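In the form predicted alone, a lone chain appears below as structure tokens.
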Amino acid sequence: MASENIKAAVDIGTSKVVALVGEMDDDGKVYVIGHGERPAEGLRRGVVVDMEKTVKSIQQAVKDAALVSGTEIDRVTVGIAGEHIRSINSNGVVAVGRADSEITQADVDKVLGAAKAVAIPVDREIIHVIPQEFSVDDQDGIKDPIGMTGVRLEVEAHIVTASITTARNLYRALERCRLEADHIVLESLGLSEAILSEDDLDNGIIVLDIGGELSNMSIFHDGAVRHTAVIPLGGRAVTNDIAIGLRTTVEQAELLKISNGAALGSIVDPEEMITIQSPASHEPRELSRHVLASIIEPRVEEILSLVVREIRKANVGDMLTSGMVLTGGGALLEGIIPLAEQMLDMPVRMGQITNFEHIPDELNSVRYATVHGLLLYAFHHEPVRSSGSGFLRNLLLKCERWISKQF
């Protein structure tokens, strides 16, 4: 990039690829200065299945963003998601190194290294080690122990792992686009940068991003992530249900979902009629909008029931005083908020992109919340230079060494 005050991010989603360029001024305010969007071709459920199509989608989105912003894009922060993502909580303990018992950054790095010393399969790689809280001797609940005095430092951390093969293919796609990665970020973590406040993070909140083929969720409490999960259903499942139930095309079903869909049948007037174009005939037909809602509601309920299961698994239900925030194109269904409040028994709201001084009107939607979060992540974290010991190059080398040993 021409300036360290200019960053780029790419959201390689299940339905679209979005590139975003932002500039930060001297006061720390971020402005979106360019964007590009293309359909996500060559990807299925967050995994590259056709390299040529994936490369083309990324190239075109990045090219459009570079043209609009008037900058050259050679480094990006990229989101990673998919059913291959796994997460666990771990802890690490070390003795403080200095003779005067003052805790330094080296001690923090060492204890995080101890936390990530967990057994993971050979085909997986750690992409995030996120500290939840530290303990110094007998004092716990510490957010930043640097400068404190003690002889024993302990950390509770959230560890996120990804499939080496999937991450390697992502790296290959970026390499073929002549792009280097400053960061590879779990999308739901990047998303939190754009839509959550400090109060949300402290009080406890769920972020549910309903994408095309997948939904990503994260649970935050006490200022740290406590649980992450990928739900294998998204807005496209709703569209397919409509296409099958109404015997229409997927394209027509998507239009019906966007223009007339509702996630809760009880809020729809049974007398309200909608027009459906049948693929077998040019004659349109009339149908009650309530019938459409009755097709959509069970699938949305299924997605939310999987969210409830993850909340129980995380054992944090009583801590989520801020409730849940919804994002993603699949969350734009009328009635989804009251349905979610009924099923989760907590307050639910639609997300809003924050922490930007300027966003183009066409991008100021929860459909684009993830890429905005990735852009903020780029500004808030130092780049991992791939020419040295960056994640992706280490990942590639590890994978190649493993392959050479096997064959």
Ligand SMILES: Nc1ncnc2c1ncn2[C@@H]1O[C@H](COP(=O)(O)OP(=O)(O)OP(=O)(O)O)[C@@H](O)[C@H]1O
Contents of the next structure:
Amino acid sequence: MASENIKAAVDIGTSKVVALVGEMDDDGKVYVIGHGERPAEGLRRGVVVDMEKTVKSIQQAVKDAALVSGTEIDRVTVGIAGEHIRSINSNGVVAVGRADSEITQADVDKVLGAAKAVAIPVDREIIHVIPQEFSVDDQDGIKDPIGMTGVRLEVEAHIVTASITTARNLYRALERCRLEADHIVLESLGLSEAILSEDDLDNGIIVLDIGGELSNMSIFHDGAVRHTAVIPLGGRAVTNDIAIGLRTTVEQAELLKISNGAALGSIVDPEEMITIQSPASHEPRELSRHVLASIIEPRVEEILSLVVREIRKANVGDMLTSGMVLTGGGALLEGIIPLAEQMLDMPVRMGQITNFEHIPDELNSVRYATVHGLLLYAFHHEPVRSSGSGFLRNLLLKCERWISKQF
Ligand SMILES: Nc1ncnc2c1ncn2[C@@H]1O[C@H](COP(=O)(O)OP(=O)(O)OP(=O)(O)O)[C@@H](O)[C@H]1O
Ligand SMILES: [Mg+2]
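One more: the block was the form predicted alone; return the form predicted together with the named molecule.
Everything in the complex follows now, all chains and molecules, and the chain you saw is the first one.
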């Protein structure tokens, strides 16, 4: 990169690949200075299934972003998502190292290492270990224990793992684009940087990102992430339902959804008529908009019912006083907020990208919230690198060493 104040992020979504370049000034304000977007090809539900196509989509999006921003992009922060992601809460305990009992960074590293030492299957790799809270001796609820004194340090941490094969393919795709990964970030965690306030994090909130083939959710409470989950349904399922229900093409169904779709039948006037093109007869058909909504509603309800299930699993329902915030292109359906409020029985709002000094108007949409969050993540976290190479390069080497040992 041209300077340390300039960072790039890539969101490899299931429907689009977006690259974003930002610059941070001396006051810590971030300006978006370039972006590129291409349709995501070669991926299915966040997993690379066609390397050539994936590489091409990333390369072109990054090239456009580099051109617009006038910078060279050689390192990126990239998001990871998909059904292969798992997350658990784990705890670790260590004895404080120093004779005077003052807790240092080394103790914190050690206790996080202890929390990490949970049994992880050999085909999975840890991508995040996020401390939720520390306890020093009998005092709990501590956010930062460094400088405190005690003999026993304990941590509750959220651990996110990814399939090694999937992560390795993502790394290979980046390598083929001559890009090094500063960070591989769980998409929903990156996203939270761009749309949540400190109050949201403390009060408790759910973030639901409804994308093309996936919906990512995360639950925050008491300033830290408590639960993350990936739901294998998104806007594309809604489009497919419309195509089947109205016997039209997927392209037509997508256009209908975007121009006239609604997630809640009761807000649509049954008299309101829309025109649809029929692929078979070429004769346009008239249809009540209420019928379209009645096709969309059950699928959105299904996605939201899976969210309700995850809230139950996380056992935090009554603690989420900030309710839920929606992002992703799939959330751009009229009536989705009242439907979600009914189903979750909590306040729901549409996400708004914040914490930026400047965003081009065309990017100021919930469709681009994830890539903005990834960019902020890049500015707020030191790159994870060892021996001059990216995190996943080490992962790859480890994997390849393991494979060569087996054969
Ligand atoms: N105005 C709109 N109304 C309804 N749906 C929309 C609208 N605009 C986009 N969508 C839907 O949003 C979905 C894509 O969302 P998004 O761009 O957030 O996905 P993505 O980031 O590529 O995917 P993912 O997050 O799953 O990896 C598509 O299914 C598309 O039909
Ligand atoms: Mg997305």
